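Next comes just one chain, in structure tokens: the form predicted alone.
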Amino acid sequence: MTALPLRSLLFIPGDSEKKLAKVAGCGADAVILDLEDSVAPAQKADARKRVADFLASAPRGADAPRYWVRINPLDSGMVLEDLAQIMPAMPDGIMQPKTNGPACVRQLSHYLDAFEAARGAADTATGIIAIATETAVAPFHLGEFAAAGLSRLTGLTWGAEDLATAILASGNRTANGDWMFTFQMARSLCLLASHASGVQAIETLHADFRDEAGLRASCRAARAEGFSGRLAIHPAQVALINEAFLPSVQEVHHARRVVEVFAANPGVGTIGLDGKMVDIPHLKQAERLLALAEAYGVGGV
């Protein structure tokens, strides 16, 4: 996983000149320039050209978002067309939809090897985020990512809508808004596979972009479970996601106290703090939290 995880990853339809023009001010850590589901078949060629032109002139650097492109699935027959058009413009990464397992990522990686060699780029300069639950077979292969040795793999995420389509489900949520069991299972397996593979765990979309309360609650729950970022479907979601995937001031304060109490008692494996016992796993969590807080300037760190 990169030292600084991507908190918000905003989808931008690749055929929308209007939306591409607003990328610079969107505030997202990364934008995903989409060639897949948000682009109608008749507009694919136009989307490839627009995305390539956008990438060629897009600002780069610390203040700019990372630029990722969601290509079409391997079995679509369009992947090489997608890559031939966009790779000369040097995206930061490729999002691979409908990934059935590590073999799909490996095949895409071989394609990227060739395109990077053609432009003289550094090996594995282009990362891959795999959407790893969108087909009926994909969840069965999530555990294989940990031992696959995929040097380009940067993150795993999951998708509920395509999975519902793949299994002929009429919905994916219960009456109270929770994920149905099959989708909870796919989500959890994706989370575990991400951490087992040492890559970023990215939560899926919150489709109702007007539901701020629901988005905030689900982001906080996702972060508490171990996700470090989230896909966004609308610019209005970005600021809330960015905030939700950072530690609070109170969390920073507590983490600092955990680190301090262990520093003041070298050699101990467990110690009391505020009437509760904390041990080495708590110390490791606190150190990771403080590193993230420092990177983003949270809580005075």
Ligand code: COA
Second form
Amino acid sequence: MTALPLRSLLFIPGDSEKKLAKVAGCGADAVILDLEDSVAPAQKADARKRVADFLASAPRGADAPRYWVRINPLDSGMVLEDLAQIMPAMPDGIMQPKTNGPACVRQLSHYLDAFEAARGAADTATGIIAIATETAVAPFHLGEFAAAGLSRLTGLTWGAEDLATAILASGNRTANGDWMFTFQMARSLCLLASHASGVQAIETLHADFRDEAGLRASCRAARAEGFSGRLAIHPAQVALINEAFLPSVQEVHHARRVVEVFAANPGVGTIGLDGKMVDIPHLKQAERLLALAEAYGVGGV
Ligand code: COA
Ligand code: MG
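Can you now output the form predicted in complex with the named molecule? The one shown was the form predicted alone.
Below, the chain from earlier opens the complete complex, with every other chain and molecule after it.
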């Protein structure tokens, strides 16, 4: 199995010493040290330095989170300054906001080639996660990721807040709390583009950070739809997200039975189980679920 999907990715404003101090023990699979929208323009220089210093002494290894940095957008004029400070401190990856399709990722990727060459560490290829729906034009480019051959691309995610601002929408949810149509569409296109490109599909954040029930329900829905992890903005969201993106014991049990019924009936492509048809796509799904469960030790696999 390739690298495990990142289930939870916790944003930490890069200028907050207090929040950076909470990284140790936060339990997130990845932290995203932010230089973009959570940092006021006057604090950018301070945040770059704090994040670089933090990275330089952060513990690495299986028990530590992966360290990602969200830089500023390409058209901000700040990207090279961000990378010049951050890259020597060896982040695992860069999150690129306000990405308008593969051309933007390719440009960032070239920058990373140069900064990696400068530090002489060719064996530690820096990943890229693109936030790929934050401008009005961005969703139109999602379909282009599949054929773009971007080897650093690790995941795609989507954002509803900046997109709302970009299209002069006064909100992004309907009265009953569902995403409005435009945002649903951007989300689904992002999900499809992720899978078409073979990278992780990462659900956007749940802004109401005290709403546990809403977070849990929307994580379950996201996982059922094909997302493998989610952005978090508050440490209290992390454990819930980690759990929600794992297979449940019942799912593991059912997947085992699917695998067993095919093993017991060699050469059969479709078969009945508990009065329902299962066929090859179900077998593939079951095998994938068991591999993830095994990696995380869920359900005694
Ligand atoms: N990372 C690390 N620590 C965090 C945190 C985060 N994302 N969010 C909150 N905390 C800490 C707080 O500093 C506080 O610490 P304390 O108990 O030592 O005082 C504790 O967790 C409880 O925080 P709480 O009072 O519940 O929230 P808050 O009002 O202080 O902060 C936010 C609310 C939304 C401002 C904060 O969660 C945050 O900064 N989130 C990330 C925002 C971000 O990066 N956005 C960019 C992506 S859209
Ligand atoms: Mg933003």
